[in-house]
Structure formats: structure tokens, C-alpha cells
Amino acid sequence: MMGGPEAMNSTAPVQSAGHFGTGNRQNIRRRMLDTATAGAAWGAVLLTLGILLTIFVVLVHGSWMGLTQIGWRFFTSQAWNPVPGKDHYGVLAFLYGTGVTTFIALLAGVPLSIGTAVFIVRIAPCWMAGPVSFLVELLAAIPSVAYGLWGCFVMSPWLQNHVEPMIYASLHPIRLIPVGQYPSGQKAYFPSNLVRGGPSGTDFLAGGLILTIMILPIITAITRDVLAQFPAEIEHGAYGLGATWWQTTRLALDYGRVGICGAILLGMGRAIGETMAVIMVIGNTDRISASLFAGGQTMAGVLANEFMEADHPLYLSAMFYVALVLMVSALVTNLAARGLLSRIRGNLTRA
């Protein structure tokens, strides 16, 4: 009888030591896996920062001749003449084209995007909200060259034959405010100057409208997520105080205004950097005109159109200068948007 308990007691320490050794090995493997995962994450971050820094250094190095020889005249002159011996580089016309098309895109795209987000979150039933969200996000997956082909063969003829003639007939006779005179000596009036030259279909308006479609999924998706985070307690309290549906929706939009502004900035960054689709519908002319029906050019467009033709050092440096300006503007825009989005996330966390 004494043999049984003694045998059990003699084997117990061996089993405990075995279990302890197995657990210790598992803990070591877990720690090694955690260390490897953290190292891989840090490596990915450092690689991304390294790529970004490398691109910035390459652009600064490539544009150094332009930075030193052209300087600030690059932004104050609209003359662009790459002929050696008579070369002059000014991107004011390209900055103007980028600003006008981006403004048109935001003017048309922001209300449409916010309205779509409100429909998805606060109006559409569940069986409809999912498919609508999917279709909107699908717009972001379409290549820009496909947008350009559609704009060139479908949108531009439609604008030239149907939309722009109506706009021209509505605004051309209205001459409210004198704003100067044209090079021919004829006086210019607002708003008739916005349609000077007549319908063309390949102009600032076409470039702005194609960008409207391209920024729609970005602004809509972020605005949708912001509205979905509106606390149910505030909504129920508003209804309990007698607020209407529209008043509650305005309260939700006001609650998420910082995030919506961040979404708009991200959309603006996409519009500033877009290239192929705009090239195919804007007309690609180096001039500044108040008319929406005039052809123009953007910063990204001139880079894509002329980079391969830069056959002497200053011309090539000017191209790098344009790319550097685009990179800096994209970084500033995205940092501002991320800052606004982080603010709303911080407010929601504290709430």
C-alpha cells in the first residue's frame, strides 16, 4: 500500500519539470515571434520613409539648376519656352490651370459626395446602402486613362453639343461687372467673360468635371465613415427634444465637420496630382483665361507631356522643379487632411 503513493510522489516532480520546460520554450518562441514581427513592422516603416526621402533628394538634386537659375520667377511668369538660347520657364499658367480645375472639381464634387454619404448612412435601407457604397468605391478602382478615354469620346462631345451651348446662351448676354479688357481692346464683363470663346468641349470645365468623378469616391467614403460614428445618444436626444430629421442630419454634419474637411483635403490632393484623365480633355494650351471654355494645362499635365522631350539640362531641371512642387503640395495637403482626421478621432475617443 505504501508503494502506490510513493510512486506517485516520485513521478510528480518529473512531470512538473517537463510541463515547465515546455511552457518556457513556448514563451521563448512567442517572444521571438513578437520581436520578429515588431522588427518587420519597423523595417517597413523605415523602408517607406527611406523611399520617400530618396524621392525627395532625387527631385531636389534634379531641380537644383532650376532652383538656382530660375528661382522664384518660376512661379510668377507664365511664359514657357524651352528653346535653347531663348528658354524661359514659368509655371503660372499651369498653376492657374491646376487651381481652376481643382476648384471646379471641389465645387461640384463636395456637395455630391456629402449628399451621397448622407443617403448611404441616414436614408438608404440596409439592403441598398451596401451596394451603393460598393458602386461608389468601385469608381476609385477605375484607371485614370479609362476616365480620360470616356471623357474624350463621351463627355467632351456631350458638353460641346448640349451643356456648354446652354451655359453660353445663359451667361453671354449678362454683363454686370466690368473686369478689364481683352487684348483686342474689347471690354470684359462678368459673368459673360466666363463663357468667352464659345463651347469647345476640351477646356477647363471638362477638366474640372472629370476630376469631380475621380474625387467622388474618396470624399464620399470618408464622409460616410464620419457620419457613421455620430453617437446614437446625441441623435436620440435631438429627436427627444423635437428636432426634425433634417435638423438631426445637420447636427451630424456639424459634429463631423473636421473629418469632412479632412476628406475634402484628401480629394483636393487627388485632383491636384491627377494627370492622364485631365490631359485628354483640357486642351493642353499654356495660357491664363477667365473663360471656362478655354483650353489650359496643369502642373501634372505639363510634366507628363514634356518630360521625355527635355533634351537639355535646364529644361530637364525645370521638369524636376515641377515634380518637386507637385510632391511638396501633395505632402502638405495630405498632412493637413491627416491632421484634421486625427483630430476627429481624438474627439471621438475622449467622448
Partner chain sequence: MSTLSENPFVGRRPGRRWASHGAKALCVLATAMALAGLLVVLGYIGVKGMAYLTPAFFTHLPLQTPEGMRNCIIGTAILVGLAGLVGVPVGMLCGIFLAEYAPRRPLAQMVQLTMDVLAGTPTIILGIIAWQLVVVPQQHQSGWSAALALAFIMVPIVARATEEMLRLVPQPHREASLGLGASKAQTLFRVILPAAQAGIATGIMLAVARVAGETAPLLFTALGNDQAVYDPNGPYPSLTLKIWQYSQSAEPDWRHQAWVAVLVLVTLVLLFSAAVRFAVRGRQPRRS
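Counterpart to the form predicted on its own, namely the form predicted together with its partner chain:
Shown below: the chain alone.
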């Protein structure tokens, strides 16, 4: 009775050692493997934390000269002149470009994505939902340089020759609200000012539209998963009270509004950081114009175009400053998305 447990402990493991091995030497190896694995996992995690820290250290260090010499004026000036001696740097034009293209992308992309997600979850028959879902997700797999090439050789000419003339003809004569003056002294009116300059094909509209296609899959995928969580009880109850399909769908959209907002923010983060596709269609000029047909530039775009040309310290530092502003914009958007999605992530299949 006294020796019972002792005997069990000393003999039983040896007899059943077989597969996992608990012999003395094996024991040491086991422990070493355990330690090594845990150590490797810890190492990888610390490395990743280190990478994030490095990103911020490099960006702040690189932009330090700009932060001290340009400071807040960076955000109040739209002039961008890198000629040494007379150089002047303002991020406003690029901030505006990023903002406008992202806004256009959301304006067009959000209804399309939500409509597609509703179709997949609440309209499509079973045999159709899977393939449609798969095809929309394929959009996310196409590289951005492919979108860019298509955008600059197919979409831009099409916009310039067919779409923009139509928009121009319909909006140009409409002068509803006076919105100040152009530098030439001419008065500006909304919405006529949106199409000033006439069709160009390489403009804010093109940048926004190419981003629309690119953010579609991400918003659709998450909205689809959010809608799929809508409890069948509520759905049946609503139908039982005589609700129409749309009234029930609105309940589902309302039920998942937090997740859908998170999805939209994730799409917005993608649009803010997108580089190649945008610079291939946006015209690359550092101007602020209310016109959708004016060329512009985004923060990511100016980095891609000018980073390698930054040949003196303040110029390079200003580039890092732009990168820092871009990083912070993307960070804030992504953290907000994460905050919204983490509430429901436990149930979400992907986020």
C-alpha cells in the first residue's frame, strides 16, 4: 500500500516508454527539445517586436532633420520644391491625394462590396455562393502592378475617351453653389469645379477607381463572414412578422454594423498604403485641385517616385517624414479596424 504509487511511478513509464521515450538519456533530449522550441518561439516573437520597433526607429531617425527643421509647417504647406537652397517641403498635396483617392474608393467600393456580400450570403443559391466568393477573393490575389498596367493602358484611355466626356458634359454647366475663386480670378462653382480642366484619364478619379477594385475583395470577405453570423432566430422572427427580404437584410446589416465598419476601415488601410497601381494612373503632379479630372499624387506615390532621387539630406529627410506620416495614417486606420473587429473576431473565420 505504501509502495504502491512509488512503484507505479518508477515502472509504468518505462514499460510504456515506446513512442515518446522517457528513458534517462531520452529525458534529457526531450527537455532540450522543449527548451529549444520554446526558445525559438520566444526568439521569433521578440524578433517580430523588434521589427516593429525598428520600423518606427528608422522612420523617426530618418525624418529627424525634417521634424526639427520643417516641423508642423509640413502639414500647412502644399509646396514641394526639392531644389537645394530654395527647397521647401509640404506634405499637404500628397495627404490630399491619398485622402481623395481613398474617399472615392470607399464611396464606390463600400456599396459594391456590401451588395456583393449580401448577394453571397442572402441571395445566391448554395451552388453559386462558393464560386462567387472564390472569384471575388481572386481579385485580392492579382498583384498591384497588374492592376496598374491594366489601369494605365486600358482604364485610363477608356475614362478619357468615353466616361469623363460624359461626366464633363453633364456636370460642367451646373453652377449651384459658389465656392470661391480660382487663381485666375474666375469664380468657382460646385459641382462644375469637380470637372474643371476636362477629361484627362490620369487623375484622381482614375486613382480612386483602381483602388475601388483593389479594396473590394477585402471588404466583401469580412462583410460576408459578419452577415453569416446573423442568428437564424431573428431572421425567422422577422419573416414571421411579415418583414420583406430587404427589411430582414437591413436587420442583418444593423446586427453586423460593428464588423462591417471594421471591414471598411481595413479596406481604407489598404487604399492608403497602395502604391504601384495608383502611381500608374494618377498623373503624378503635386497639386491640390477640387477637380476629379486633375492629376495628383499620394504619399505612397511620392515615396515610390522620388525616394531614390533624394540627393541631399533635407530632401531625404522630408521623404522619411512623408513615410512617417503615411505609416501613422495606416497605423491609426488599422488599429481602429482591429478595435472594431476584435470584438467579434472570436466568431469570425477570417479578419
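Basically, rigid core = biggest C-alpha set you can superpose within 1.5 Å across the two forms. Because the structure is a prediction, the values reported are computed rather than measured. Numbering follows the first chain given and starts at 1.
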query = D34: with the rigid core matched between the two forms, does its Cα shift 2 Å or more?
reply = yes
request  = Align both forms on the core first, then report whether G43 has a C-alpha shift of 2 Å or more between the two forms.
outcome  = yes
